[in-house]
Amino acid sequence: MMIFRLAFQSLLNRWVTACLTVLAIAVSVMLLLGVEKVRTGARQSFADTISGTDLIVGARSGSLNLLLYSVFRIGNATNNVTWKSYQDIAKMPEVSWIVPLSLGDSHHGFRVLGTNADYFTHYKFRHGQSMTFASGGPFTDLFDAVIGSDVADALGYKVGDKIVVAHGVGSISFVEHGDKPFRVSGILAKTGTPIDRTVHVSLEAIEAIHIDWQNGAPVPGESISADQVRKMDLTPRAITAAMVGLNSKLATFKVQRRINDYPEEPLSAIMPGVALQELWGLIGTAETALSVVSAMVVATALLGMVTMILTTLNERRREMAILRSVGATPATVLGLLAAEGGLLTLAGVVAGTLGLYAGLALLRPYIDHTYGLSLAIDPPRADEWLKLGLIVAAGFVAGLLPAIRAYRLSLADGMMVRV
């Protein structure tokens, strides 16, 4: 307890230094943790992002392509599901609800999903979360579209506005449905997910847009006014995916099985929650990158408080040398430096591990509704409290190098110190 009030006294007479050494561990600290918070955050969000769904229902494909375009909107479909097949998987016992999804347009690089009214009902994010409306409501004319936050926000779009759906998924399209126009009836809540950055339309609108065309272009001198196609039989005739909610888990591998050896067309079921464990296992590099340079960070702190020490070490050869005169033994001087090392280092770490908690209850609020992030304040989990530990150790043996150089300094040496 001696050498570490010896330490504390020493510091606090260099406390301008003492102060930023602590403020360089702390911050290393609040990205070394904070890294972890936002990882953990980042992996609960992705899978978050669709809740609530058994399988999800496509042509016969790789399970992460399937999850990629039919989720998060990424890549496109191999081939489409007909709406036979879709209707035959809808009358299965098991099956509690069915939601059809129909990709292939977009709206300024957004692209346009065509699904139903059951699709706000039963989408889930977020452990069950559900859909709400910032403005206006679902789709009730065969014209109109709701639309995600994101598309709102980058647009300026407000509910009753003019949209015009464009062909393809290219961020800039020369080819527009623009004889059918859609009006925005709804705005939808900020969720985090894909769905902000998605025009949701009528799976019916999606075939009046179409219905002049052929082979994804307008047909020569065939032009049907919107005003015709509403007395028309928009029944679908394909799809692209569908997501399905079944009256009982047990039976999700009974149905997945089912579907997967439909004799009418291949398609492919597949679970989200599995598909979505297997899709973050490919980038879970980027973990290890960002822990890698977070510990770096870690290291480059220790390395400065280090050299701090070491710095002011030739000032201090006085004092070393009048702790020896008094009876201090070399041992005496290693504890000491040995211990400001160790306080310095705790220091930092109760600072940043402080900071950092600060941190999270100021701007959790404002990073949820921004990035759709939900980082979690709860305590440090155990490997965590193991990392601040060895930090902790790490500062004390940091604390060795300048303690040994100190306490090989001899008396005569400390008591001459040139001025």
Given for the second form:
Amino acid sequence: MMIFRLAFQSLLNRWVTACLTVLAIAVSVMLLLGVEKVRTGARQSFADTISGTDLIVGARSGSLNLLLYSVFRIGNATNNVTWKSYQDIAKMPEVSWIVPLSLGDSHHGFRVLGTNADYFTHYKFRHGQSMTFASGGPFTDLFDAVIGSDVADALGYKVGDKIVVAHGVGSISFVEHGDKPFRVSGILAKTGTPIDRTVHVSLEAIEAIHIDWQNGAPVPGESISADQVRKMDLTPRAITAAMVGLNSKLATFKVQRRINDYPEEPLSAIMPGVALQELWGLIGTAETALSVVSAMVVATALLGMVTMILTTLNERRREMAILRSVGATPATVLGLLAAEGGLLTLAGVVAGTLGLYAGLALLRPYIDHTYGLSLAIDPPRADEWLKLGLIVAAGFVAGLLPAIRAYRLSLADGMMVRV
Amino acid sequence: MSKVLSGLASLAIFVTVPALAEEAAHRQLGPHVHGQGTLDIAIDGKKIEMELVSPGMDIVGFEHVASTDDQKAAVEKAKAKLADVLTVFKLPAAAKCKAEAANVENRKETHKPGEKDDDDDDKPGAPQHSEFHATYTISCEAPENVTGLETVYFTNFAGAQLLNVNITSPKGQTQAQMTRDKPTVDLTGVM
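The block above covers the form predicted on its own; next, return the form predicted together with the partner chain.
Next comes the full complex, and the chain you just saw is listed first.
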């Protein structure tokens, strides 16, 4: 205990450098734990992109491809699903609800999704949380659109604004559905999911804006006005994908197999939760990279500490000499310096951990709102405690390096005053 | 003469139409990877339904129709082992689970159950792929204690290397893998 007190007093004497060293270790510990928090938060937010949907049905393709275009609006469908097949699936006795998704148009680079009003009640994220409207409400008219919060923020839209949907998915489009503008009927609250970047319109509206088009382009002289189109049959011929909810989870695999074996059309049914996990498995390598980087930062901080103790060793020859002269053995000097390293690291680890939780508590709402990343404030897990313990132990060991040097020197050095 | 011709023509139509219909029905085959099986687990309330699909190669070491007495015995023995679900896939005792139904089939993967098998590739020794399909219904008195699943599948069947496990429950969906080195799956998050 005596050694620790001596070490503490000695550090107090050099408090500026000691504080800086503690700060360096604290920051590195914050980074190490923070990366871990962000990693688990990102994984959770990612897995929570869609919940409550049992199956996603699309044209025959890989599960990742189907997940990417139907949920993340990345890439395109390999094929469409015919309306007949959609109805066949809807009629299956195990199916509780089915929501059609129709992609292919865009608005200033944001994807336009054709769907129906059920989408807003059945699409769930973050453990069954439903979408809410920040303002306005779901579509009531054929040419109504509901926009995600990022769309509203980026383009400065409010309820009642008129928008024109462009054909295709590029951010600059040469072909627009200018004759049939949409009215923003509602703006959704931020979800932290791809919904935020989507313009939602009704399935019938998608059909309506393409009704006088042929082969992906308007036919000259054959334009049908928005009023005329309202009287026409707007049943879609095809959709891009569909979200399916089942009466019982027990039927999931049975229905999935039946859709995959559906004889009339090659379809794929995927379990979104499983596909999300597969996708995370692919992009999850970045997690390891993050952990490696933060481990290196901790190593650098410890190295800095060793350097600090070593460089001060020279100016502390007197200190050592006095200790020796009052009867301290070289072993005591060794212990003193090792204790110094350990104390510094311990202080750094404690400060870093406290700093992280303070930072989390402060920034959590902001991070959630801006990045849609929900970070959990929970006590360190067993493996994190282990990491922290290892860092303190490493601090002691690192402290041994200057300690051994001091041990050697203190045998004779400093006892005599050189002029 | 023309009558005969038209008769022949109508006969020809009569003969080709079913053939065309057969052509029109699209052909598809599921994936088949030796060493890898799939275990689907669906949980809802006290009920657990599981379905295992494994290549014949993993289970008995061959995929042709069993012809010798030894091969037939091997298939029957494997079926009996697979049918005893709670021994193959052990659930925690605290969950008080019992098997309600188990059904094991050895299928040729080109045919769905009940479908007419009219090609000739099931002659003994003809090359083909076959799979074992097992479906299980289990009920548990205390489903909240189903925290994991342990299997002796890999020790029972020497050819098996990997089981892809798909899990769905009211809590969500997830995927895991069981291997020869790690024959367990963690179910704490899904119950």
